[in-house]
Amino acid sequence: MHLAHLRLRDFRNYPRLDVDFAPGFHVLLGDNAQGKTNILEAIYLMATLRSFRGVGGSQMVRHGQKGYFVGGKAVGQGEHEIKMYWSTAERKLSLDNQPVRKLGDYFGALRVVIFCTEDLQLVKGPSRARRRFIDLLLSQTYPSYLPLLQRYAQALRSRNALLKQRTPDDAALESFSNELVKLGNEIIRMRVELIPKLSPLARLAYRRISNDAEELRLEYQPSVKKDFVVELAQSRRREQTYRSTLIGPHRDEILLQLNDRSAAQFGSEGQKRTLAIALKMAQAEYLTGIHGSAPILLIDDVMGELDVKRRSGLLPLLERAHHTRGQVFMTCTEENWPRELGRDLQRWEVKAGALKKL
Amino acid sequence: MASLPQPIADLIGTLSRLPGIGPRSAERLALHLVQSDASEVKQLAETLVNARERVQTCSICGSLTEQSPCTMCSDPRRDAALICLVERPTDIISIEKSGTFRGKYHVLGGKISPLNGVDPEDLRIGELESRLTTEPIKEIVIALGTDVEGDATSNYLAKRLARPGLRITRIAHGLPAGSGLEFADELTLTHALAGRREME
C-alpha cells in the first residue's frame, strides 16, 4: 500500500501543497519548525481521522484561516481517493467522491503505523493509551469492530446516565446492562483473540532492537474476570457510590512485562523507549500478516533518539516495506539522518511549508 | 447594516424552531412569505390551524387521527389479538405500506433514552398495560429500531409486559430484501446469521 498523492490546503503551515509520492523510502529533511511532522500528521489523519499529536481540528487549521483540507490517493488493492475538510462550522469526509456514512467502511482505505515520541505513552501512560492502541489495531483489521465499540460506548453512556439519576429505574438499568454485557462480551472476545497473536510479534521486535536479553510479554487483563453478568451485578453496591459503570471492557488493561515484571514500574527509560517501538513494529507486522501488504510507516524523528545498534534492528522492517512496494515516510534533520539506510532514498527538502525534491 | 423589520425577524425565529429548518432556510421562507399574496398566506395559516385542530392522537393506540378512537382501532376486520408496538405514529404508515400486517397498533411515543432524559414513565407503556386487561390481546409484536436504545427498550418491554398466555415477539432484522450479501455490513450479517431459519 502506498500514498500516491497528497494535497493540503491551509493545513498547519501549508497554504497549499500538491505532491506525488512513489512507493519506497522517503526522507523529509529540514530544520526545525519547517513542517516535516505536519506531513506525517496529515497522512495519519487520513488513515485514522485523528491527529497523533492528540489535538483537535482547530489546531490543524493554518493560522487565520477558516478550515483545512486534506486529500490523497491511496493505492493498495485498488485506488482510493480520500478528501476531508474541517472547519468549526462543517466537517466533510468522502471516499472516492462518495460521502462516508459509516466509519467502518472508511477505515482500511489507508493503513498506517506511526512511530513518534508520543508512543512512550503506550508504556508510561494510563491504560486508556493501551486500549486505544489495541482498538485502533482491531479497527484496522476487522471492519465490524468499530461499530461494535461505538455501540458499546453508547450503551455505557446511557447506563451511566441512568446511574446518575437520584433513583435509577432498576428494570431500565437492567435492560441497558443486557446491552452492555452483550456488546462487551464481543469486545472482550476479540481482544482475547488478538493479544496472543500480537505478543510474540512484539517479543521478536523487542529482541531485534534491544541490547539486552529481556523477554517481553503482553498480557490481557480484562476488567471482567469470568462472567460479566455476575460481576456487574456484584458491583451494583459500589456503582451506587460512584454512580458510574465500574467494570467492563472500558476498564481493561494490557500489561507490558519484561521478564515477568511490569515494564512501566521497573523498566529503565531506554527499555521503555525500545518497548514502545517494539509495540509499533508488532502492529506493522500484524497488519502486514493480515492484509498481505505492509502499512505505510510514518517515522517521526524516533531514529534520532536511538543508538546505532537499536536503529539497525529497525532496518529489516523498513527494508521489507521497501521490497513489498510499501512506503515509508521519515522526518530527520540534516545532522541525524540515518546514512546506513543506503542509496534508494527519495529525499525531500521541507522548508517553510513547501516540499522540494532533492 | 440595516436590520430586518421586527415582524420578519419574529417570523424567522418561529420558523427556525421547526425540525429540519435551519436559520438560512427560515430566512428564505420568511422572506418568501412576506412577499407573497396576502390571500395565499392567509390560506396557508388557515390550513395550518385547521390541521392542528382536526388532528389528535387516538386515545387507544396513540396514532394521529381525525376522530378518536381511530379508524384502525375501530375496524372490526383487524385482528384484535395482535398488536404491533411502534416508536412513532409515522412508523405505522411504513408498516401499513407493506400491507401485510392485519392487527392493531400501539404507539410508544419514543424509547428509553437516559441521555435525553426519557424514562419508561414518559412512554405510553401504562396505556398498553391497561389495553392488555380490556382487549383480547394474544401477541405483541415489538417493532422498534435496532440501535442501543431500541434494543434496551425492547428488552425492558419484554420483561415488563410478560404475562401468562401472551406471546411477545420482535420483528426480525437482517438482510434487506432484493440485495446481495456484498452490500450488508458485518453487524447486519451477524444478526442475519443468528436469526437464520429452517428452509420450508
Given for the second form:
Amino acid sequence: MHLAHLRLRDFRNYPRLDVDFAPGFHVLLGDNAQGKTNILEAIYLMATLRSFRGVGGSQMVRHGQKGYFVGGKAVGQGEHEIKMYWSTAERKLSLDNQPVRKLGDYFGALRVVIFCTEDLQLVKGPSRARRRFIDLLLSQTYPSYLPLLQRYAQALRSRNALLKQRTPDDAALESFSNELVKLGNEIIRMRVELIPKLSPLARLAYRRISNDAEELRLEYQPSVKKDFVVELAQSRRREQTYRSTLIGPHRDEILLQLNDRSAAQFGSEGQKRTLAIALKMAQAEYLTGIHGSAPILLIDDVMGELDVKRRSGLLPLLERAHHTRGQVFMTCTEENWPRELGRDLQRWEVKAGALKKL
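Next up, the form predicted alone in place of the form predicted together with the partner chain?
No partners, no molecules, just the chain.
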C-alpha cells in the first residue's frame, strides 16, 4: 500500500500542495516549524479521520482561512480517491467520489502506523490512550468494529445522562443497560481475542530493540470480571453516588509490564520509549499479517531520540517495508538524519509550507 498523491488546501501552514509520491522511503528534511510533521498529520488524518496530535479540526485550518481540504490517491489492492473538507459550517468526506455514509466502509482505504513523541502516552498516559490504540487496530482490521464502538459510546452517553437526573426513569435505564451489555460484551470479546495475537509481536519487537534487556508482558484487564449484567446491577448504588457508569469496556486497562513490574511506574524513560516503539512495530506487523501488505509507516523525528542500539532495532521493520515495496515517510533535520538508512531513498526539503524534491 502507498500514497500516490497528496493534495492540501489551507491545511496548517500549507496554502496549496500537490505532490506525487512513489513507493519507498521518503525523508522530509528541514528546520523546525517548517511543516514536516504537518505532512504526516495530513496522511494520518486521511487514514484515521483524526489528528495524532489530539487536536480538533479548527486547529488544522491555516491561519485566517475558513476550512481545510485534504485529499489523495491511495494505492493498495485497488486505487482509492480520498477527499475530505472541514470547516465550522460543514464537513465532507468522500471515497471514490461517493459520499461516505458509514465509516466502516471507509476504514482500510488507507492504512498507516505513526511513530511519534506522543506515543509515550501509550505507556505513561491514562488507560484511555491504551484502549484507543487497541480500538484503532481493531477498526483497521474489522469493518464491523468501529460501528460497534460508536453504538456503545452512544448508549453509554444516554445512560450517563439518565444517571445524572435526580430520579432516573427505571425503564429507560434498563433499556440502555441492556444495550450497553449486548454491545459491551462483543467489544470485550474482540479485544480479548486480539491481545494474544498482538502480545508475541510486541514482545519480539521489544527484545529486538532493547537487545533482550527485559521481558515485556502485555495483559488485557477488563473491568467486567465475569458477568456484565450482574456486575452492572451490583454497581448501581455506587453509580448513584458518582452519577456515571462505572464498569464496562470504557473502563478497561491494558497492562504493560517489564520483568513483571509496571512499565509506567518503574520503567526508565529509555525503556518507556522502547516499549512505545515496540507497540507500534507490533501494530505494523499485525496489520501486515492480516492484510498481506505493509501499512504506510510515518516516523516523526523519533530516530533522533533513540540511541544507536535502539535505532538498529527499528531498521529491520524499515528494510522489510523497502523490500515489499511499502512506503515510509520520516521527518528529521539535517543534524539527526540517520545515515545508516543508506542512499536508497527520496529526500525532500520542507521549507515554509512548501515541498521540494532534492
